[in-house]
Amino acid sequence: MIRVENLKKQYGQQTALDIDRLTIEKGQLVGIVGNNGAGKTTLFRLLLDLIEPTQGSVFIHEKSVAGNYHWKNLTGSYLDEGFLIDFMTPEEFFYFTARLYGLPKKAVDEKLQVFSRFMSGEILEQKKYIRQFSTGNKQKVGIIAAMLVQPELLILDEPFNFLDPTSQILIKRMLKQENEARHTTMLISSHNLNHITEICTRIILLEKGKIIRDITPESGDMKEIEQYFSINAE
C-alpha cells in the first residue's frame, strides 16, 4: 500500500530522515519506535505530503503523494494539535471533517457512538471550543476525527500521550479491533515500547533518521529492541 524510495529529509547539514526503501502492505499494523529525534514525526509528515523531501518519493497505491489527491480521501491522520480547528466545538469539527470525506451528519452521529466510552462524557455537549479543552481531551478529539471516517490508512503520532491509563487501554483496543475488522493499514508511533508490542504486527526502530531494525513481535528479536532502549538509558 505504501512504498518509500530513497527518501531523505535534510535541514541544512542535519539529516532528519534517510530511508532507502520501505514497503507497508495493506492491513499491517506497524509501530514506529525510537527516541526523540529519531525521525518518527518527519517520516509521518513526509508520508502525508506536509513537508517536501530533500530527495526521494512516497507512493500510496503506486501513485506519488506529491501533488496528488487520490490518497487523501482514504487516509485519516492525527499528529498534533495543529490538525485541530480549535475555534470549533468537537461536534462542529467532527461534522466538518466528515463532510470532507462525504459522510452525512446522520452517519457521523452513528459512528460517534462507537467512541462513547473513550470520550468519557467529556467531549460532546460540553458547549466549549476545542481550545478550551485539556491536552488529553484535545488528543481524543484528534484521534476520533481521524478514525471517524473509517480510513483505509490511519497514521497516528504518539496517540497514547496525555491519555489516562483507561483511555490508553481503550484506544489500543479500538485500534486492534479496527485493524482486524476492516484490515485498516495503520502506522502508530510511540515512545512506549509496551504499547506498541501489545497491538502491532510489525515494529520499525528508527535511529537518527535510519531504520536499524524491522521485526515482528513474534520473531524473538524484541529482546534486541528492549536492550537497545536499556543501553540508551544507562
Second form
Amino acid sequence: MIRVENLKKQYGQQTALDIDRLTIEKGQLVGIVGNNGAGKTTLFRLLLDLIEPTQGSVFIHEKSVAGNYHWKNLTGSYLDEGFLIDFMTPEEFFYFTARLYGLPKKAVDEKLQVFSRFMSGEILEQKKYIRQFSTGNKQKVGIIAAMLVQPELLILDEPFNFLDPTSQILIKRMLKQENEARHTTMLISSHNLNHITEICTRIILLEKGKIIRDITPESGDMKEIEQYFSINAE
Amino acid sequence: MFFILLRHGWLSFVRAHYFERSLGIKLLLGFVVFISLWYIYMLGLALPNLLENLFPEEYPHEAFFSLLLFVYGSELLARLFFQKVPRQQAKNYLHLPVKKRSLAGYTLIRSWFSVYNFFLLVFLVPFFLQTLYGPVSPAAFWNALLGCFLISGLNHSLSMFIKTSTGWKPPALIAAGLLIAALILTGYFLLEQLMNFSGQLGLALMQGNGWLFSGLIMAILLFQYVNVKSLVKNFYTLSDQSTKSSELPLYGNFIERLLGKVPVYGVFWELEWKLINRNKRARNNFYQWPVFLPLLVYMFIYIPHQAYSSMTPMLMLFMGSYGINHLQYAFSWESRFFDYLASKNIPLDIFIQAKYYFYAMLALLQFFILVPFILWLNPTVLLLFTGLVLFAIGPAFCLLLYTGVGNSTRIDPNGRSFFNMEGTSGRLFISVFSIFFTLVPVYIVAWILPFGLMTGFSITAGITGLLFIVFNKRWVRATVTRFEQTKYRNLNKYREK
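Complement to the form predicted alone: the form predicted together with the partner chain:
Next comes the full complex, and the chain you just saw is listed first.
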C-alpha cells in the first residue's frame, strides 16, 4: 500500500530522515519507535505530503503523494494540534471532517457511538470550543476525527500521550479491532514500547533518521529493541 | 520581589515576538505608530477652530469642558471593551513562593502602563497649549492637563475594579452604557444639566481646585486598594481561562448552519464565518468597518462631487473594506490548522473561490445598504461608488489573494487584536499598497475617454472590476498554481510558533 523510495529529508547539513526503501502492505499495523529526533514525525509528515522531501518519493497505491490527491480520501491522520480546528466544538469538527470525506451526518452519529466509552462523557455536548478542552481531551478529539472516516490508512503520532490509563487501553483495543475487522493499514509512533509491542504486527526502529531494525514481535527480536533503548539510557 | 516582577515585565515586553523582525519592518512599524500619533496630535491642533465654529458664543476650552464628561464616558466605555487586566503575566508565578499581594500589586502597576492612560494626552497637550497656556495662564494649562490625567486614572481604576471585582459582564454593561449615552445625546436625559456640570468641572480643574484634585486622588487610591484586595482574593479564578463558562450552541448558530447548507462552497463559508466570529483578532479586524460607514454617509452630505476624485483610493478601501482588511492576511488566518487542511482532499480552486465569493458578497451587501443613502443624499456619486465597489471586488481582491499565497507568517486568530503585529510583513505592505497603484491605469484610460475624468474613471473601474469578476476562475487557477508551488514553505513557516 505504501512504498517509500530513496527518501531523504535534510535541514541544512542535518539529515532528519534517510530511508532507502520501505514497503508497508495493506492491513499491517506498524509501530514506529525511536528516541527524540529519530525522525518519526518527519516520516509521517513526508507520508502526508506536508513537507517536501530533499530527494525521493512516497507512493500510496503506486501513485506519488506529491501532486496527487486520491490518497487523501483514503487517509485519516492526527499528528498534533495543527490537525484540529480549535474554534469549533467537537461535534462541529467531526461533522466538518466527515463532510470533507463525503460522509453524511447520520453515518457520523452512528460511528461516534463506537467511541462513546473512549470519550467518557467529556467530549460531546460540552458546549465548549476544542481550544477550551484539556490536552488529553484534545488528543481524543483528534484521534476520533482521524478514525471516524474509516480510512484505509491511519497515521497517528504518539496517540497514547496525554491519555489516562483507561483511555490508553481503550484506544489500543479500538485500533486492534479496526485493524482486524477492516484491514486498515496503521502507522503509529510511540515512545512507550509496551504499547507498540502489544498491538503492532511490525515494528520499525528509527535512529537519527535511518531504519536500524524492522522486526515483528513474534520473531523474538523484541529483547533486542528493549536492549537498544536501555543501552542508550546508560 | 516586586521590582524583580517589574523587571520581568519589561523583559517580556522588549523580547516579545513582534520585536523579532528585520530592521526594515521595525522602522516601518515605528513609522506607522508615529503617523497614528501625529494624526491624534493634529486633531488636537485643529480642535480649537472646530469648536469655535460649532460653539461661536463660547471660548474653545469652555466648549471642550462642557463635553468633558462625554469624552471620558466614551473613554471608559472603550476601556471596558478593550482594556485587559494584565494578569496573564502574573500567572506563571502563582505556583512559586511569591506573595499574592506582590503579584496583585505588580499586576495593577503594570496595568498603568496601558496606552489608554496616555493617548488622550497626545491630543490634549496641543489643544490646551493653544487654548490655555497663552490665552489664560501656564498654571491653567498644567492644572487642566493634570486634572484630565487624573480623570483618565480614575477611569482606569474604575475599569480595573469592574473587571476584577464585579464579574465583568460586557454585553449587559455595554448595552446599558450605550442606552444611557443615546438618551443623553438625544436630549431625553439631562443633556443640558450634564453639559453644565461638565463645564464647571473642567473650569474647576483649570483653576486647580484643591478639593477636586484631592477627591480624584482619593478615589483613585481607594479603587487601587479595593482592586489589590479583590485581585488577591480572585487571582486563581481570574487567571484560569478554563473556568470561563460558555454556553455555545452545539452545532453553530442559525447563520453558520444556513451558510453550511449551501452546496459546494457552503462548507468553506461556514468555516470562514466561524473563523471570523469565534476568534478575537479575526472578529475585531472584521467588525471595525461598520464604525466607518456613517463617515461615508457624512461625506455624501458635505463633500462636493468634484472633491471625490482625490479620494478614490481611500473610497475603494472603504467599499471593499471587509475583504481588503481580512484578505490582506490570507492565508495566514488558517495557519494554525493548515496541516489539517493540507492533509484533506480539499479542492484548492473551490477553497479559494469560496473565500473570494464570501467577501465579494459582503462588499456587495455593504454597497446595497449604502445605495439608498447615496440616492437620497448625493445621487451624482452613485456611478463612482458602483465602479469602486466592482473594482474592489475585482482587481483588488484578486491581487490580495494572489499575493497572499506568499504570506507565510503564522497568525493566532484568537490573539489580542490591538498592537498585535503577527502576520505583518514587508510582503503584506507591498501587496496592500500595490492595490492603490492599480488605480493608476484606470485614471490614464479615464483621461483618454471623452466622458470627463470622474465619469470615465467610474466606467473604467466598473468594467475592469466586472471583467475580473466574470473571469475569476482564471485568476483563481493562477492563484492555486502559485499556492501549490509555495505550499511546503508556507506549511513550514506556519508551524513555527
